[in-house]
Amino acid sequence: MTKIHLMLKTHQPRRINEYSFFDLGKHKSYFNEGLNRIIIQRIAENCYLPTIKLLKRLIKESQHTFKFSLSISGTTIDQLEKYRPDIILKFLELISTGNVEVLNEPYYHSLAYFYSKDEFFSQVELHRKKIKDLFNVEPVTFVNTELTYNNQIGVDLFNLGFKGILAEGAEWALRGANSDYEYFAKDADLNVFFRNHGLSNDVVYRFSDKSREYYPLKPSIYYKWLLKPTGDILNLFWDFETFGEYHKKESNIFSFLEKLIKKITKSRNLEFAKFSETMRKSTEINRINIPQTVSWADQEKDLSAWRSNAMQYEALVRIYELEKQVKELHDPEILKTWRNLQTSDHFYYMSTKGFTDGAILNYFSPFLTPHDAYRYYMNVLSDFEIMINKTIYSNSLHKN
């Protein structure tokens, strides 16, 4: 019998503000807390609170056959506790089913791995901490940003407690493997899963597009889609947005999702599991030789979604060449805008490359052009290192 690990992540970045260069000096929010609210609260009423109650259900009826995975960004949370509370407590909820395998991830959802592992190894104990005091919970299962993984990534997590990772399965870094198998990676003992992006994308991404032949898709003919794969796992990843954000509520994604799910648990081929339910010894399975950073994002499926221009590029450089002067101040506020200014939505929002994964993906950017997004986080980090400055000068003088 085929295992399904559903995994549901919910990620939502602080946007920041239209910061032009005039603003520079004049104290301006870095922020646009009035958009990152709205967005919050609609999401909220029309995804979190239906679809958590959905879950629920689903789990009950089910008697506790359907579990699946659940990773939930520091800067949801963060915006959550500060805007709608009440989802934290159903989010509680949801996972004290015990149907819940909740995992552990960068706190602030940044590509702080590639540029900084200090910083990127205090994000993941953040998010260690915050999931304990939260929900109480240890997570040993780890999904990277943005999906992303590699040979060392596997040796640090490990290195770091973790037993397992969810990460993207793209054929050019399988090379021939089939990822609907579980692996080890090559050099520490921890498992890797990797994400069946087709039957994934099939959802979240090409749901409501008219111009499939499949349209509308039906539970029965995603659960035949299903039973197609060789393996003896299958791991599907959805954002949690999927459900009443992307896809609005009339065009019957709700139904959609509570018809598959009841169709899987009485199912005699396929079964719900929890990642850390299916690990196993690395003397049972293959090792996986990924020696260059794979990512779910866009036909290459690397990191040229988010650094693949010169704006980019620009962009990460000069936020992380920040590190050293932030830390020695020891701000907590100073140290929480420049965490917030690496999530890699920002730099996600720079990108000048065609996106293959349809139309969806023009919902993620609140501005105009790539072009925009740069010029207004370039202003921002130039206010920041003003305001750091001026800090570090403070700081000198009450020391004389």
Given for the second form:
Amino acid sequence: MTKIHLMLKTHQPRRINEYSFFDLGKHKSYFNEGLNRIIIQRIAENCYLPTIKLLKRLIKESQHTFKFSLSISGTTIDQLEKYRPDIILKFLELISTGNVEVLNEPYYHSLAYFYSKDEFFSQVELHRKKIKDLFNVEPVTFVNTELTYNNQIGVDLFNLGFKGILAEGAEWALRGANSDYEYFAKDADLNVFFRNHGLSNDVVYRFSDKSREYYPLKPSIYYKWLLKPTGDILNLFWDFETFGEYHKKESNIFSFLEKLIKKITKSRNLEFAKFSETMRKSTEINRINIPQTVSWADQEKDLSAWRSNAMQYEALVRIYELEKQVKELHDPEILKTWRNLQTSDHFYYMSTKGFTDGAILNYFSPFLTPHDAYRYYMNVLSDFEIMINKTIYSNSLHKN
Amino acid sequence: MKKHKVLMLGWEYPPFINGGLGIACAGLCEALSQFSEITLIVPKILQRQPNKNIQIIGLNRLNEEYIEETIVEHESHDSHEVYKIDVQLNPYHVEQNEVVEKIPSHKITAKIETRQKFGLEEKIDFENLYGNDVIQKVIYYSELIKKISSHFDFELIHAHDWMTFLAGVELKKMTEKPLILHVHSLDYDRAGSDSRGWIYDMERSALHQADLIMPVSNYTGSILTSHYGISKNKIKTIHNGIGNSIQSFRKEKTFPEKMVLFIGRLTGQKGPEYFLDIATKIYRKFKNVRFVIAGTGEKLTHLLEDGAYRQIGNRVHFTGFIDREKINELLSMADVYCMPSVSEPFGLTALEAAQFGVPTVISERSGVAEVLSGSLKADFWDIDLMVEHILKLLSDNKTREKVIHQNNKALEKLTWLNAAKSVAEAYEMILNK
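Please supply the coordinates for the form predicted together with the partner chain, as a counterpart to the form predicted on its own shown previously.
Following is the full complex, with the preceding chain placed first.
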């Protein structure tokens, strides 16, 4: 029996405003709450509500043989609590079935690991605590932002007590190894689960692709594809938003999901499992060496989606160099703002890969061009810096 | 002095302005109307302006009376034989119904009647005064001017910048009235010393045919002699004045750092890259400062990336395109105005900065450098000297006050009235030749 690790991941960033130079020092709202609210509301209606309902029913109807894992970022949770607390309750009901393994991740979906390990550990702990408070579960499996992974991440997460970690199954990093087996981290006793990106993206990105031979993709066809790989496991990592947001309900994505899950739960060859159920011992499996960082973004599957041009490099350096000042202030609001500005999406919007004179619009970006994204981000950051300096100054006055 | 009748050819008129040209043209005409009778023809006006001093004709508001068939009389003083040949190439789309095929050689002056018919259906839209088809617009403008000029009584022609030079030259040929070309900017300023092509050729040819050329600065005059081969005797510099329509004010900045300001189109001519160099060097020595680059242009994305590469993106702010009100707001907040232009015929913004009491650091290669006597100057490429000037103004109040004071004094002299007086004198001189 091949074990299927289905992982559903949802992340929504706090998108920033088109912050103008003329607002510098005025400390206007950094985050475009109008837009953020609209998007959260839309996804709640089109995706979260119908998908959660369906998943719950499928768990029940499968007599609890349908299981999966869930990754939900802290910025998503924050926004749901603010705009749609009912969705948090729906997630709680879903998780309470016992068939959902909730993963731990950096709260703010940040690249903190690569800039400040202290900050990274803080965000992991914040997320762990939030998941515990809301859903009363203790994660044992970790997924770093955007499936980033390298040997050192494995060591650091093992030291935090994790048993397993997720990673992108990038060919260049696997160097011939098959993503459909379990591996051990090179220098730590930690299970590493690599995404089968081909089969994962067949659903996430290609479900509605009319140019494909198999359009519209039938559950029976996809099921056959799932039988082909020869490994012990199959790691299918899907964006939660695949259902009802990337692919609208008119595309029949929901009926695809339902039929596929039912087919697998009745299958003699495939079965669903949670990561925590399939953790192996070091004597049973091979270790894998991933010296360079992988991620699931773009063709390159490395850090270049967030860090390849000068604008991205600078913005990242600038936000993390504020760490010391921010933390010394002990002001929870300022700390939270700083962390919301670390979300990887802000830097992704600045990516110029494949960008030629505005011809290609970044689907996820709220801005017209990567240069706009950078300009507004730097204005926000400058205002934030001014605010920090003011606060430091007024604190020093109070002390004296 | 007699009030001479002048036909003024312009391209921009407020509120339809793209840069300093429209402002300068309007400012000059207004003041000049005391000394001359002006008819100004521009492609586009907002409405028929009831201006008792100046008759302003907007081609977009032309009356039918001008458009209908008119008879234009060509006078020829030559006694050559003229033959009609059938040519396909007819750039002006003018139907010539009657052509005298042969001018009797014994006549010293022959009058040729040409009936011109203008197809209104071919009217070019002046919605956008520039754009890719600016050359067609220039030709069309010149055609229309020839067509309607017989309705006006004038002694001389005064044309502003290359867009109207063709019309000026055509009118001169037609009427044999003296032609004055007013140069606010040259193709050389925009394209550098490599400047060539239709615009340059037309500019050059017109300049050589003109009776008098009025550059807005000695700097532009020197380009006319060196790059266009114009004789110095034909050149008379008329420095722009500055209107007092802007009410300057000071505004508290909302951030504690000093502010160094650049305003201009983000093109090579304005030197925004040099400004970035300057900013980088200053920030290395002096942290308490922010730089603002206001305006947009083809270099915007490149400059943004360059600023990021130098890791000063948190101190160099790009406003993108901004309107007049926002420009005034920037001027009211700035501590130093810097204009590192590679070639700036005049540089109106520097005067505006001075009006707002902002000390100015400007390129030697600019017209304002000749008149704004308080300004600290440097060659646009001399980053170190620019940096030294700016740092001095940011840190030394005495220098700062001195620059502002001297600029204020210079501003007092820089009136459109003074400019208009010189222009009127030039008219007198040309007509009495």
